[in-house]
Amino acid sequence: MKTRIILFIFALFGVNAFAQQDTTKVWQRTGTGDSTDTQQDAIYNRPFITVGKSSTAVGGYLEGNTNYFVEDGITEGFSMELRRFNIFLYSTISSRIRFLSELEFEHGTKEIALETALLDFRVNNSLNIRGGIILPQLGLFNANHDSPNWEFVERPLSSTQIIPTTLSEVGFGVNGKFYLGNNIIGYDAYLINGLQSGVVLNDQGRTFLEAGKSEEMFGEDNNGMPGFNGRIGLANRKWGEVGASYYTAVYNDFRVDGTTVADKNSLHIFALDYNTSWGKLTAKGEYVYAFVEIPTELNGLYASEQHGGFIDLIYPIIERQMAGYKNAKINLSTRLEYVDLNYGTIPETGAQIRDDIYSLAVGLSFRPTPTTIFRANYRYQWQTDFLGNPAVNTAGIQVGFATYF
């Protein structure tokens, strides 16, 4: 089936880029990178390429990188990877309706999955509809995860651990902005699936919202019960961006056949996110709180309140021209993150629950032009198990790429 996928795909390319050709092979970018784009506009603001006057574009991004870490004195030695190759298509259907598409390969073929299938229909800037595969808005990574706008290799500790990042939903709703002088305040609220009943009782052993996810979801409510995701953000143009978002749906099965045989059991995340500078030094990052409703059998066993977040500073120390490109940079970056995954105290003592990450990363990247970065990464972390014993200390050096193409 995944060599059928492939074949496919290459198959739909080469169609289309028969179909399309133009001999004066005028190439052109969609993405707009304008001083209006928010957080809202990420999933759009990427570096497609149309051929000619077509109406149809294609882009993606590829990630590779080496690993080298060792855990309380113990390595498993050096390796390497490709984490991720994607492919975006993108059309102008017409003046006011538009198709977007993310298909992900990880690991080669390992796990092949879409990622988005959204339509839009634009009634004006304060009102577009959309339905589709959608990216919920939650927090500052979610909907905006392209590896070459991150100067880290790996993800949030937020954005995985407790947002299971990268998180699809079946849904509809509506987006839009609204321009306030040199204010931008943009909204986002859709109805959705939800994650399904794996939050608890997985392979994990603990409050996992990841474990929620499910092929199901993009195929029906596990049961009957519609979600809601939704963002309110506020933008200006000099100082930056900050959001709150919000994600609640009933995860576990408590209908078969139409008969209640559990009570409903709700899961709700609050974020709040942040992009901004201060001269060359870009901050940004998300704060994440999540509650999770425990079936009245599991109370103790699993978790129902997390929370967490990170803070990526970045600093370009070299701006000029090198290696033939005109305005090529070299950043130096730090991450400083931290998540707690059972987040109380145990009833019986009162002692605090420490099942808990903190992690610090450096980074220094090389960005020939803004779509592709080159990466050097050293980790640290301290992981803490549920009884409060000595920490797990974890290093390692991570080098690796991604681009646009």
Contents of the next structure:
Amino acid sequence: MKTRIILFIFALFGVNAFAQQDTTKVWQRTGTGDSTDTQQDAIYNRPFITVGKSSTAVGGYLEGNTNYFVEDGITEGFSMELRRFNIFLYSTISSRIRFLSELEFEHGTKEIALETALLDFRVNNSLNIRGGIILPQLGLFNANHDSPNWEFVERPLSSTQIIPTTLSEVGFGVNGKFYLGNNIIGYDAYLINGLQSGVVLNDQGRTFLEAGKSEEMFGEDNNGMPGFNGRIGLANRKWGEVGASYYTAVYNDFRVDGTTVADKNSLHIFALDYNTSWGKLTAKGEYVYAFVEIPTELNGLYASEQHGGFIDLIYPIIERQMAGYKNAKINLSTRLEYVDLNYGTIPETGAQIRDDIYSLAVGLSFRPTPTTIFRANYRYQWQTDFLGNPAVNTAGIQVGFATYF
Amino acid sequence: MQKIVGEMTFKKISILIVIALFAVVSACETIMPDEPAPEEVLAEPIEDLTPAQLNLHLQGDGEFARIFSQAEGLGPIFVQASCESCHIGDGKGHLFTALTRFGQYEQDGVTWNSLLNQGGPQLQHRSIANYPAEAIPNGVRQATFIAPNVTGLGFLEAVTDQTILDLMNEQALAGIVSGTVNYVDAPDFFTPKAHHIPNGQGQYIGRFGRKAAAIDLVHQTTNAYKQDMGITSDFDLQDPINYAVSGLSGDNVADPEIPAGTVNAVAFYIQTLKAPPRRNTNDPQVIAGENIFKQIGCENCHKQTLTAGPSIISEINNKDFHPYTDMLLHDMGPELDDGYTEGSVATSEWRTMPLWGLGLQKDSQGGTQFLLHDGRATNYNQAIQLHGGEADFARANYRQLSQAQKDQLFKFLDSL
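Could I see the form predicted in complex with its partner chain next, after the form predicted on its own?
Below, the chain from earlier opens the complete complex, with every other chain and molecule after it.
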């Protein structure tokens, strides 16, 4: 299967190479293609290359970095990784219908995932019908996770430890926008299959939504109870955008062959996202709350509540022509983040359960163009276990690049 | 910054980046977290392991930390999902991860029944999805256990049976305390070493666990995999059973869920953990406390020095070490009698806890200190005040101490 996919990809690029003389690099945008883009448009707001006169366009991104981390004085040394190689295929099937897909290769061909494969039918600006493998709108990061858009190599904790980015779901629903003066109100609403039973009893020994992902999610729901995802966003031309999103699903296999064998356990995720700027300073981030129903036998051991978030502050210290690039930038940025992976008390003592991570990162990045980034990050992390024993301190330096192509 | 004249060339940018990187790397010492001092941590291998031994130790370390998922065989009923969740940093456990055991006496009032056909001797109060957890049968006796340190146990395992029996006889002659051993039935997979001496019924001296019910570290580890996590191994192919569901066990994972090699690697990892390190040994208060400890009779049971028998690990082989235990079980009086036991010992009898590692236990118990088998004491004073039975005389001596002397004693215990 893997090899077939790889062959297919190379075939695609082969076509692309022959058609080189008439390829054009275009920015595909939904809606008006001006400053009215919102978080909703992130998946289309990527550079694509159209091949000849075909209605299909190809794009993607590549990301690589070096790692050097020290945990409590011990290091595994220096290593390099090619983290992700993602390919997008975009096609305007007709004036109202378009198709988008994203295929991700993580760490070479170790993990291959179809992250997106969706069909959009645009009725008008305020109503677009979407179906397929979609990226739920949950927090800031999940539907806007392309590495070249971020100043940091690592994904934020709230979108790895709580929201299981990249979370793709089979589902269908609607989205759209309403324009009110300087404001745009966007909405998304989808029915989805939902995360599955690995949320608990996984190899992390804790409530871990990531482990609730499964190959089968794209084929069949584990319990025949669809979940829901939605977001409402408010974007303003001056101050940016805020959004509130929600995700819910019943995750356990409460029904076996049509017979109910257990209580339903559902999970609910609420997230706030924001992306705003004051002068040259950009601030963006999210805050996430997850509530997970845990069977009584697993109470305490598996969290029923998790929360956390991050804020990225980005400031361009140099903006000028550099190395022949007209609008090149050097950005200084910082990320503050925190996640509490088990909010609650220890039944035996009444003490607060810790199980949390704090982290501080600073970054220096060079962006010759908006779609390419060379970045160096320093990150320090304090991780405390369930009982609140002395924290494990980890710090490291990562140097890397990420670029759309 | 904005005033740099002319265009920034690639060369300039590269130079800038190289300088920045150089600055960061040369600052590494200060911006990277330090290693904690060796006397502040338990989880380290003993020195002088050969490279092959160190490699096996690390393999066992990884398995000790491994968290089992339902898909990997956890359960169907279990207590925790990894060794490390109870033995954090190889240190002592917390009330949250404590386990409960149950059983009862037969009609004759002397033969202990571990209630194997009712899910004994251990309660598994957690379970995998769509499978109920176990409940304790009505009317049986029970006790709670928190996890002990697992460091330095390779030394204790290498003490010969003869040394333990000699200590028991010495105590009987001296007449101050009267320790005993727990003879237990050996499991099928147990291979006696040269120093093991069976009794007339083919039973062997137990030395691990608070009732000394496990003969060696492979025995203890096999039981832990099964009873604490519901993990079957080549040594024990039976998952724990919830008899309230059916008399048959079963998660959907093929048994054995781990091979013998994994059990052996974990046992080797524990065998080759260093002895808990001491701190502040030159502090006059600590030295004074040590003298008090000996004077008031604590050392009768918490024996400072034992000698290991032959071992392939050079640092253990015939070496003296300082665990502060006699490896024997003592009657601790009604204070610590929970009515529960294992093997042939009385319900009031407990194995003398090694006191090494006491000073570091807060670092694995979430900043508080839980002492005694079920963690009921939260400071040294409480723990000593609960020493009854054979330890009554030492407790009486302790009560005569001035507060300053008690503080010195506590400083000494903290230095262990």
